[in-house]
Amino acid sequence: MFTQPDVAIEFLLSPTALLMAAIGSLLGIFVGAIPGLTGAMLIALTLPLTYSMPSELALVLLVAMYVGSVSGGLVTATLLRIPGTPASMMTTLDGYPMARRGQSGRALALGIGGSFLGGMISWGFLVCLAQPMAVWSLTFGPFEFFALVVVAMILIASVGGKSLSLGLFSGALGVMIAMPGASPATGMTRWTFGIHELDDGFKLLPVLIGLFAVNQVIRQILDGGDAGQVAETTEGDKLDFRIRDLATHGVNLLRSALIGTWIGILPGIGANVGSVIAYSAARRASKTPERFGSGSEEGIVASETANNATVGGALIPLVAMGIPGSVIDAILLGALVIHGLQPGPMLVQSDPLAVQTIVGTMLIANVLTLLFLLASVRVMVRAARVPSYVLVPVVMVFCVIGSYALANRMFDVWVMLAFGVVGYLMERFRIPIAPLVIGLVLAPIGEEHLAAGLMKSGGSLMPMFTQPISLGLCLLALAMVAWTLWRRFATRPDSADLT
């Protein structure tokens, strides 16, 4: 993976790609601290002005956007009560009292230094970690592949929403939304009901629009999307971080940002739920638990530490393996299949260059989102007072273009506004999409898999069962779908719904 670094490096300090990072990490805050709008918003409406840049540069700017994206919520969910993004949810528990109480700036420079500080852990991780992964990888053979997207996709239905058959059924309508086109396999079109527009199947991006841009505008829309009155805080006082709270918080900050990674890794659960995990085990290690939900700082570190180190934990089997972490992460995967890159175990032989810049970009967005948090805190706060009925005909006009410029055809506008209304209607009825979207993504991957496995056994869906590694991940999908039946039905998981 770092062969060749200073090639990357020269590439990654060139004034361009620092203006690409600074770009998308201010952009990723500012669209993370306004409530309704999210960094897979964000980044599907961005893919399409990517298309004419070199794909490497086009990572720059996507990669800050997660980075920023994911911190931006904390300042509003401090100041406002109102978390920019659910990563956040927990900041609002002890942020929003401590700025009650004339602490803002206390809260905010302990939040901010928790995202800073989870950030980096988690991509020393990614560093250490992604290599190796993918070198062991490369030992897969098509019904290990196979058996690893099987595990992925129980994974993501079974523990990243609040319940098992939804998220069994909004995977398998992913995978449903995957079949129309050509086969993978065969080359041969199918589902397509005589719509010549599908021969190809479901563009991704006219989908990923429709899902997070268009169902937000949907939102906005029918429901309201305001930002409500806002709450009265003390903005005097100034950030204050010490560095004796690196002593203070230092066990609550590693293990909170080696939940933020782990949870990252595991495909499909997200940065809030890495923050409600680790603010419940900050919770149950503290001295004074009762001071959680009434301004706790250990709450606020330990909130802001995981979700930011989830990035990091997410970028881990996206690189080594191309198997996406987040929902952000299939957006991602989807930008490198468009940019003509293989994402999968080769993509780190084949084109380094793509991986070492994902990963530089991770530090470089990282160190440019903490300066951005300490210097326009205040500006943000202003941002995400903006009313909806300027936010909505932007967004909306943002859309259509992006659909539209994919493949210059109407279709993939309709498709987009189609897929607006079903991820709005999924949300309505509490049915996850972040299953959706992953299924949409490896259904394709878990099917050619499978199709060149069984071609090499000739039919025989044996091999999988006999060979360790395939086995063992046979087993463990089994494993999971059991103890995700035996906690919800066995006890009452009265904290088991987490997102």
The other form holds:
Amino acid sequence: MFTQPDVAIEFLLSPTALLMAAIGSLLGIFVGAIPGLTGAMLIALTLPLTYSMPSELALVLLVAMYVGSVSGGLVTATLLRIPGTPASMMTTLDGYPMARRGQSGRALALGIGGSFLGGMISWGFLVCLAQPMAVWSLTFGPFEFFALVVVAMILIASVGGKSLSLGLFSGALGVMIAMPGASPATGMTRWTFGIHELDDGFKLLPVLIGLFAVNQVIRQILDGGDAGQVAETTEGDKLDFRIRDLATHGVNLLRSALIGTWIGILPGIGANVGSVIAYSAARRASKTPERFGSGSEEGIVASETANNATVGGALIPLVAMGIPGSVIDAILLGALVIHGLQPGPMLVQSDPLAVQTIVGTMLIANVLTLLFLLASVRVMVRAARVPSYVLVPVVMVFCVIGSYALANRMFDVWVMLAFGVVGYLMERFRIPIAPLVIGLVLAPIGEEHLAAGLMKSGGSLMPMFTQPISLGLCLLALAMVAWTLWRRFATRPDSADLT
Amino acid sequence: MCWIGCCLLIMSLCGCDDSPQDSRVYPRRPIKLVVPFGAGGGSDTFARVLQNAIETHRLLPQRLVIINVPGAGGTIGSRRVKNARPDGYTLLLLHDGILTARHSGSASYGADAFIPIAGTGNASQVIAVNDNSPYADLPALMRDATEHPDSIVFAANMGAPSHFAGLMLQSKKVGAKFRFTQTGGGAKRFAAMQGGHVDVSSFSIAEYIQFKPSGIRALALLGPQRHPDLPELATATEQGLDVINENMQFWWAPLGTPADRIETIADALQAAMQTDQVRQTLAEMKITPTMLRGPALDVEIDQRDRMIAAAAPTSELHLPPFADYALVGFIMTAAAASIQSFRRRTAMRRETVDLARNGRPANRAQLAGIGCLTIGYVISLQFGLAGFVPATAVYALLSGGILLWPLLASRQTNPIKATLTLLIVSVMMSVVMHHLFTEVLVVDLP
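Form predicted on its own done; form predicted in complex with its partner chain now:
Every chain and every other molecule in the complex is listed next, the one we just looked at coming first.
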């Protein structure tokens, strides 16, 4: 990965790449700040725009958007009590009370600082772990990969949401949606019901645009649209950084960054869960747990550090093994494929420039995001109040163009619209969407590897339990199922507040 | 405001000046070339190299627009061209995959569903093993495959040329049998080989030259003669196995396309193949600059089709019905979820009621209005009822208007400012997006 980094550095510091990184982080921040627009939606809608770009430049843009969008939510969460992205949900709990007390500058400073340091620490892990993990994962045969996918799926189901059964249901629905079309194992088509447009199944991008963007538009219209409902803030106080914060919040910061990175590495769980778990860990470790929820500085630091740390963590399995760590990574995985790059253990060897670009962009975008946030906190509050009569037409036209441009066919546009309705209905019945997306992404990967394993072993499943790595992963999967069931049934009362 | 409307009207009129001219003049509008694979892949790059040469040397009076229609091993794109109007304005670029798709069963039609225009550029496959593999040459490998059938793991992309390379090898040696394993594209096959999970595989010559330094070794070239970049590598024929597996980029037109139009395109391609620009790029891509047309092309396609048919897979390992398992899993989790929500029925009902209250009747009417508008908009794009620009402008104006109306009625918003904003939005989304996509990004909008 570090062979000839000078090429990548030269590329990343070129004016075009820097400009892309700047555009990406800025757009990310703004979209993160605007309630109703999420990073996943921004990246899904931008992907078609990058078709004609060189792949490295496209990666710079998309990764910068990813970094920016996770950070952007903290401003509106603090000042308007509206989490711009779900990932800054926990920040509203403490940021807004502080802002009400006239400490908005202090609250924002803690959030921005935490975001930056969280991002940097997880970047360090990305640099250190991506290469060894990629080398190690070359020893993974088809059964090992399949076992890994199984572990990932169980993780989603067990950690993903409030209800185990609804999470499982959503994941199974995702797997189902992945089934029509060409089988990843043999290339034969199945479940197309005679519709030739279905020969290639449901493409990821239209499904995602529908689930995230169209669904949001429907909710926006039903909720009466316009954001700024009750938002009192005190104006005028400046961002308030103190050097000794590093001493007082150091332990919390490090712990939250580690939790965030770890949660990020686990497939299927994104920034939202990372910030929730870091927040509860900080509360448990705090000397003043009673202040959490009414303006605790520790709470803001924990939430914002952890949600940014998930970015670097989630990129590790993506770069090293081609397994997405979060919903946005699932889209980035699609972007790699669309740009002719082959995700998987070989990416580091076959296209070091792409890997170095991803890693370098994360660093640059982190710094740029810090600078932009420092410069533009107040402007963003106004940007967050884009009226819905502007937002809805713009988003809808982008949705239509975005899904059409993927493969130049109208079928995908209909798929996108249909999944918009599906996404809305799911949220209405409290079914989490993330397991569906991860199930949809992981099912073909899992099926391909399982089929390859069966072809290689002549139809026997035994190697799965005789090879050490896959046996270990199977045992891990069993342990997780047991632990999840135990936690659900033995400690039911407080399981709800953890997730 | 009025002038914006006028501009829109003029633009929409400009967009459809399809006035009937002399229909014998061909081509008089851009020709669409469907590449049935994603942007950036080998076929796409090849298409763009030739497109570039045709454009810079003005070999055709009109542009050649590349449309990527990826999916299902090229069959989504090829089916679209098969069903297109045979007027010479929709063409297909598809390599030997069009032949393998039929014989592996993933498509019901083959080369006979199209008129071949030309065969350009040819790349041989290479049979390779890991550096520390015991096999010194192709006969050694085939001997082992005969003595221990169904034990040597052959990494392939099932149904694609890499699979047929192995099938052709074993069909030439009585009793030989590889164990084929679905491994995917070139990089994945190489990774599996490096990790020691497979024994042998087939790569394109460009892939092999790229991966060779990282530890793989070629046993044979599946071409008619040795390749200038690998002069020491013997062909399979030299080693006593009469197997040739190459990938040629074929250009196709729908059945019924007039012969003179086919000739026009073939002339342009032939001229393009002779430019230094194309020859140099193809040399870098390790592609032999072939150019076949007319009867020679028909013979070549027929010959390849027969070779592939002879090696076609007979019986495959029966894999479990994964899709049925998925359905069972889905039904089971759905049952579990509904049992659980039945238990929490009261809580759920309260939540649903809350949600229902949030969606006030006016908003539901708005949602219904915008929903109908959206469906109408997509239908009009699909069937080309109106151009992209007018349809989008009208859609943006009306959907924004539906949302703006209650605000205006209750005097919450400055009407002039809001209307102006909406007009700007609709122009941005229609004219500007159209320009951005068709001119800057070269995507073919509906």
